[in-house]
Amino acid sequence: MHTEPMRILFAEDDPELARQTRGWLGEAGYETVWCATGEEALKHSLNPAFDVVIMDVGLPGIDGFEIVERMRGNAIRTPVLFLTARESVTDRVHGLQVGGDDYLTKPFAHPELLARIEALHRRATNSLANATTKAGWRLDPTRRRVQVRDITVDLQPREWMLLELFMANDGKVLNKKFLLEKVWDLHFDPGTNVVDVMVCRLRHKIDEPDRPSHIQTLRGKGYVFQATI
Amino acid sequence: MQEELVELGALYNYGGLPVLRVAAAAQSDEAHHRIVRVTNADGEPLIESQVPEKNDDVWRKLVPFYLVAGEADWHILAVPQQGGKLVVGRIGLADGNRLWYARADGEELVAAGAATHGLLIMGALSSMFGLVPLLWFVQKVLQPLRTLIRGAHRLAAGSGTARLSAPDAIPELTEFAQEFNTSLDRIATLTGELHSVNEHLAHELRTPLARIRGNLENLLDHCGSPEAEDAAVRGMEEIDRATQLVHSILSIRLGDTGTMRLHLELTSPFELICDLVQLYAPAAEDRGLTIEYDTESDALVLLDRQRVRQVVTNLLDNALAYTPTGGHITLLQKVDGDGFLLRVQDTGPGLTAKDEQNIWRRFARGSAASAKTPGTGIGLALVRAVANAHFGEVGARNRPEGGAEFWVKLPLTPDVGEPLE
């Protein structure tokens, strides 16, 4: 399965931030190339080696935008996610603007990092079809069905693309405000605990009783989905 | 038709009753029904330009007045015979005589005008009293104050960088405008500094919290010790909801300044919330509540969506949190020429008389709260801020038949929000 492993430049000049983040993504098996500074960034960011950038927005020198901006004039594609202390809406359509793909607001939580950077490299692209084979389920997109051994179960909307990234993300870590934006287009964690109910009600409708559960809760962290159990 | 009035007032005053005889007979047309009469101040007529009796009942219907010189008033009158409106101007003159203005297709007129109607009172006066030719007072001064208040209605609807003009007008309202447009250069500045302090300083939180949050992930990783992942998931809890009310926080400043920038995009206010009654009905269910979504329309609005689902959850948070097992959320929205206006009524304990004045405080939470009630007593104050960044309104109050209703109202198309470069 393993081939190559996914290369990343990994532009942040907070130290510790750098340090914590540069673990991570060397025990998910990344190989990291990591810059401190705009000018320094500029210079990796122009290699199209790269399969994955992570730009912090406020880098001294060049800020990360108009870094961005310049790879694309370049015409460098590499996937870039966007690391930022902005939060505003505003920024975040000008970072995709610019040529950004996807934006990270600090703080994160390390888990987030990793699904959007696959997400990203596409390698989930043939996820959901593996991970129905390996559930022994049948989908029926169409009409929002799954078909559970022998029981049909009928699935609402959100339900359903709760249950197509959760299956795309198969044995990952999912957290509350990766769901909500990604299911909701919900940018902030509401008062009430509708994501864990949400959950709840799609586990009630996948799950086979007298069986563990496909979707884990990992509390402080978020949910796992597990094809087979 | 104001304009008319006042032009007619400002000849009598200059010529008396022969100048105005000539001045009437241009203005009398039977086929539009203008008519134009002059009466003492017990209202008995000294001239008219139409036959006296075939209007006298019509102009009865008009209480006795009290008029100033330069005071105007104006009156719509039903005309049965002749199966229509007559819009009714009158100005008090210098003498102390009244002037009558009529004319039936005047109601447009009247609406249109309505803006302008305090200026032109004025400039009749002073044209009264004979210090300035009507001719120089219009093109001197009436017509770039007018300029003016075109310039400062699009500043009060929001953009931020409309300027005052008043190219021919006398030097002291070409000083009145640029003087004006200086102190607005200086709010913009102030503005854009208030935006900088903002962003530095959720820059410097944000940048810290993400460092100590890294540490309490890598510390629940690898301590194995369960008081201690229970310590680092309790702190990284704590840093999620600290990050969210920074956030809150410096959004209600720049909503309650009028500084916060939306990002509008045409939206279907109907989606929008049928989405988020979707997401919090499951939820209402486990505590025995039900909601409910009504709307009169699907008009597509210009809204900031995140904003305004962020007012919706908030509502429905509220909502949530104060109802009691077993009751109702009703959701009420529509779009007429009004704007958008969404209702969240609950079967809850409603308001408290101090809840009225204070809920819309931050910090503030509703008397009915409990320890166990969810909530930073934040909620309102941010919608009330998004609100006012759309220029809309907010309100609470309590339904005679019990429980709390909460109404966001929003114009349909806020001239707002700073062009997305």
Contents of the next structure:
Amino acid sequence: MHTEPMRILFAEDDPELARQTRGWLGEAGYETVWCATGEEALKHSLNPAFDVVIMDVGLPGIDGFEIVERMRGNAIRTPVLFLTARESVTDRVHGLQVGGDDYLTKPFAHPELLARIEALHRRATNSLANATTKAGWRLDPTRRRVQVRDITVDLQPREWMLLELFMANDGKVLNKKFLLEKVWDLHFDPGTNVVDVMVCRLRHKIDEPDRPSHIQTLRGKGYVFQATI
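Having seen the form predicted together with the partner chain, I'd like the form predicted on its own now, please.
Next up is only this chain, free of partner chains and other molecules.
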């Protein structure tokens, strides 16, 4: 139960699908703002007041991938569910790489859509506790912000998930298959370097100048994280 209605930004250019989906969302108690064009969706997506964004990819004007990439570039961390007819592995992986959190292909069953929305919102708010300190790291789940020594950085949703996973397994070797399943919910190898790219981005944010990286690559095995180096 939510004390206030969950606010959802829904970007979809098919009027009939939009009408049906908004009806389901309304029945579930959600408050929805609908956009039919890429320009309109971009404008609204930069508003951090939404709890979840449902983003069609093939919008007229600016496509959904670019909109989400711009959101993340502007430090908007709202969970994003891509809702699209594009079902290729390449498109799904690209959607996750630009900052999406989930990917549902059309046609879809509305109970699954509602379940995925709830899962995204729960994942985003489940750890909204007070900031905690662990091994000298100050973690603020509310802002997805981490402080280690004199460095304070804001993380994107999947960067945060990856760091949480690493910290929960401090000193253990984690292979790519495990990381894909836990962070991206992909139970197959997409044949891309999505894990390597995300690890590189995380290193760039949390590592300190002139000190060894907190994340070491073990060739052929995976990665090992060490909070204290």
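Residue numbers count along the first chain shown, from 1. We call the rigid core the largest set of C-alpha positions that still match within 1.5 Å between the two forms. These numbers come from a predicted model, not from an experiment.
J.: Quick one: core overlaid, is Asp154 moving 2 Å or more at the Cα between the two forms?
T.: Comparing forms between the two forms, the Asp154 CA shifts at least 2 Å.
J.: Can a Cα shift of no less than 2 Å be assigned to Asp14 between the two forms, given superposition on the rigid core?
T.: Result for Asp14: no, shift under 2 Å.
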